[in-house]
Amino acid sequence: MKKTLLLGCLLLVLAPVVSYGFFNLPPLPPPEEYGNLLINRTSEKNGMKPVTFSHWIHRQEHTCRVCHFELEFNMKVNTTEITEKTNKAGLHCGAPGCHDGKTVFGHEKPHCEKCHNGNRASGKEKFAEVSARLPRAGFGNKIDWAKARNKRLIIPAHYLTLKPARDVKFTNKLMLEAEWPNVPPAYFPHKSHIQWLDCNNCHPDIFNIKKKTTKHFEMARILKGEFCGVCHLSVAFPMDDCKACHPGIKSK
C-alpha cells in the first residue's frame, strides 16, 4: 500500500515531464524553411512544378487576415481551388494589390518559375538579412513576429480592400485549465491574435464561440493539426515553445 501511494505521489510530481515528454513533437525544418509550403493541388497534374509559398516573406507585408479572410485561402494547404485562370481573373494570389502585375510581378510566363519551382527553400538567401533586423525567438523562424510588429519594425497591411467600419478591439485573455495533473494552465490572448487574424479564422470552425464548449480540446489532437495546431505546428511558433502558452511550466 505504501509503495503504491509513493508511486502515485512520484507520478504527480513528474507529471509535467511525463505529459510533455510523451508527445511526439514533429521535427522542425531550418528557420529559413519554417512556414514554407508547397502548393501542389493541380500543378504537377498540369505539367508544372509545385508552387513555393513562404510565410516569412509575405508576413512582412500582410497579416494572415488578408490571405485567409479577404482572399479566401483555406487554412489547410492544397484545399483551396487555385488555378491560373482564377489568378488572372484577380482572385487568390492575383488579387489587386498582390501579384497583379502592377503591385508585384504577375502571372506572365517570364515569372512562372519564381513560384512554380518546387523548392521549399526558395528565397532562403534573403532570410539572413530579414532575421538580422528583427527580434529573436527560440523556435520556428527564430523571429518574434509579434514583437516585430509591436515595435513597428514591420508594418504589415491588415486589409486590401475589404475594411470594416472599425477594427475589432476584443482583448479578453482566456485561461485554459490543463487536463494533466500538475501542468499549469494555458493562456490565450485575443489581443495578439487579432493583430494578425480575423475572428472568423478561428470561430466557429476551429473553436466554438463560447468558452469551454469546444469538445476534445487536448494536446494529442492539437499535435494532429486540430485547434491551435492548425497554425502552431507549421507557421506560428511551434509547440516546442511550451512556455509561450503554459507560462508556469517548469519543464517540457
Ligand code: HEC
The other form holds:
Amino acid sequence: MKKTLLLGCLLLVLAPVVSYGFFNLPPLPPPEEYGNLLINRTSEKNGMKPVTFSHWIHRQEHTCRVCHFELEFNMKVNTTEITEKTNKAGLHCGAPGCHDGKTVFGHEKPHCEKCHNGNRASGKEKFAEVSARLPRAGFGNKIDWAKARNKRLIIPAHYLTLKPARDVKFTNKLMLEAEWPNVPPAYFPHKSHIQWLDCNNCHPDIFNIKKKTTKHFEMARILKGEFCGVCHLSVAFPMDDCKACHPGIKSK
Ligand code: HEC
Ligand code: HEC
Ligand code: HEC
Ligand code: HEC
Ligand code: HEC
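Next up, the form predicted in complex with the named molecule. The previous block was the form predicted on its own.
Let us now look at the entire complex, which starts with that chain.
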C-alpha cells in the first residue's frame, strides 16, 4: 500500500505538463494549400505535369466516403493506379457525376492543364471566398469543417451510387484514456466521422472494433501517420489542435 502511494507521488512529480509544445509537429502549409496534393505517380514519366488535387475544393461537394470508399482512391498520395485510360473509362476522376465532361470538365484536350498543371496552390484565388463563408478554426484550412457540415453550410453528397447500409449507424463517443499519467483523455466521436466516412474506411484496417484494443495506439505513431494521423495530419484538422481531441489540454 505504502509502496504504491509512494510510486503514485513520484509519478505525479515526474509527470510532464502536457501542453501544445509537447510534441514536435510537422510544419503546416498555408491554409489555402492544406490538403492540396500533387499526384505524380506516372504523370511526369509520361510527359505531363503532375496533377493538382485540392481536398478543400472537393469536400464541399462530396464526402470522403465517395472517393475513398466508392471510387477506391487510397488515403496515401501516389498509390492509386489512376491513368488517362481509367479516367476516360469512367473510373477515378472520370466517374459519372464527376469529371465526365457533362457534370464538370472532362478529359478532353482543352482541359488537360486544369489538372496537369504542377501547381500545388492552384485554386488559391477561390479560397478567400470559401473560407469567408464557413466557420473558422485555428489550424489546417482554418475552416471548422465539422461545424460547416452540421450547420448545413455545405451539403456534400455521401454517395454516387452505393448508398451506405441503413442499419449501420453507430454514434458512440468513445473516451480514450491515455496510457500516461496526468494526460487528459482523447475523445473519439463516431457521429462526426460517419458523416464523412464509411465504417470500412477505419475498421478493421486502421482501428480494431473494440475500444482500447488497437495496438501501439499512441501519439508518436499518430504523428507518423498511423491511426488518427491517417487523416488528422493532412486533410482533417491537424494534430496541432490538441484541444479538439483532448478538451483538457491547452492548445496554442
Ligand atoms: C480531372 C483531372 C484530369 C484531367 C482533365 C486530365 N487528367 Fe490526366 N491524369 C489525371 C490523374 C489524377 C492522373 C494520375 C496521375 C499520376 O499518378 O501521376 C492522370 C494521369 C495521366 C497520364 C499518365 C498515366 C497514363 O495514362 O499514361 C497521362 C499521360 C495523362 N493523364 C494525360 C492526360 C491528357 C492528355 C489529358 C487531356 C486530354 C488529361 N490527362 C486530362 C487527371 C486528369
Ligand atoms: C473528390 C475525391 C476526394 C474526396 C471527396 C476526398 N479525397 Fe482524399 N484523396 C483523393 C485523391 C485522388 C487522393 C490521392 C490518391 C493517390 O494519389 O493515390 C487523396 C488522398 C488523401 C489522403 C492522403 C494524403 C497524403 O498526403 O498522402 C488522405 C489522408 C485523404 N485523402 C483523406 C481524405 C479525407 C479525410 C476526406 C474527407 C474529408 C477526403 N480525403 C476526401 C480524393 C478525394
Ligand atoms: C474515423 C474512423 C472510424 C470510423 C469511420 C468508424 N469507427 Fe468505429 N471506432 C473507431 C475507433 C478509433 C475506435 C476505438 C478503437 C480502440 O480504442 O482501439 C472504434 C471503435 C468501435 C467500436 C467498439 C466500441 C467499444 O465500446 O468497444 C464499434 C462497435 C465501432 N467502432 C463501430 C463502428 C461502426 C458500425 C462504424 C460505421 C457506422 C464505425 N465504427 C466507424 C474509429 C472509427
Ligand atoms: C479516416 C479519416 C479520419 C480518421 C482516421 C480520424 N478522423 Fe477525426 N475527423 C475526420 C474528419 C474528416 C473530420 C471532420 C472535421 C475535419 O475535417 O477537420 C474529423 C473530425 C474529428 C473531430 C471533431 C468533431 C466535431 O464534431 O467537431 C474529432 C474530435 C476527431 N475527428 C477526433 C479523432 C480521433 C481522436 C481520431 C483517432 C482515434 C480520429 N479523429 C481519426 C477524419 C478522420
Ligand atoms: C486527432 C486527435 C488528437 C489530437 C489532435 C491530439 N491527440 Fe494526443 N492522443 C490522441 C489519442 C487517440 C491518444 C491515445 C489514447 C489511447 O492511448 O488510447 C493520444 C495520446 C496522447 C498522450 C499520451 C501519450 C501517448 O503517446 O499515448 C499525450 C501526452 C497527448 N496525446 C498529447 C497531445 C498533445 C500535446 C496534442 C497537441 C499538440 C495532442 N495530443 C493532439 C488523439 C489526439
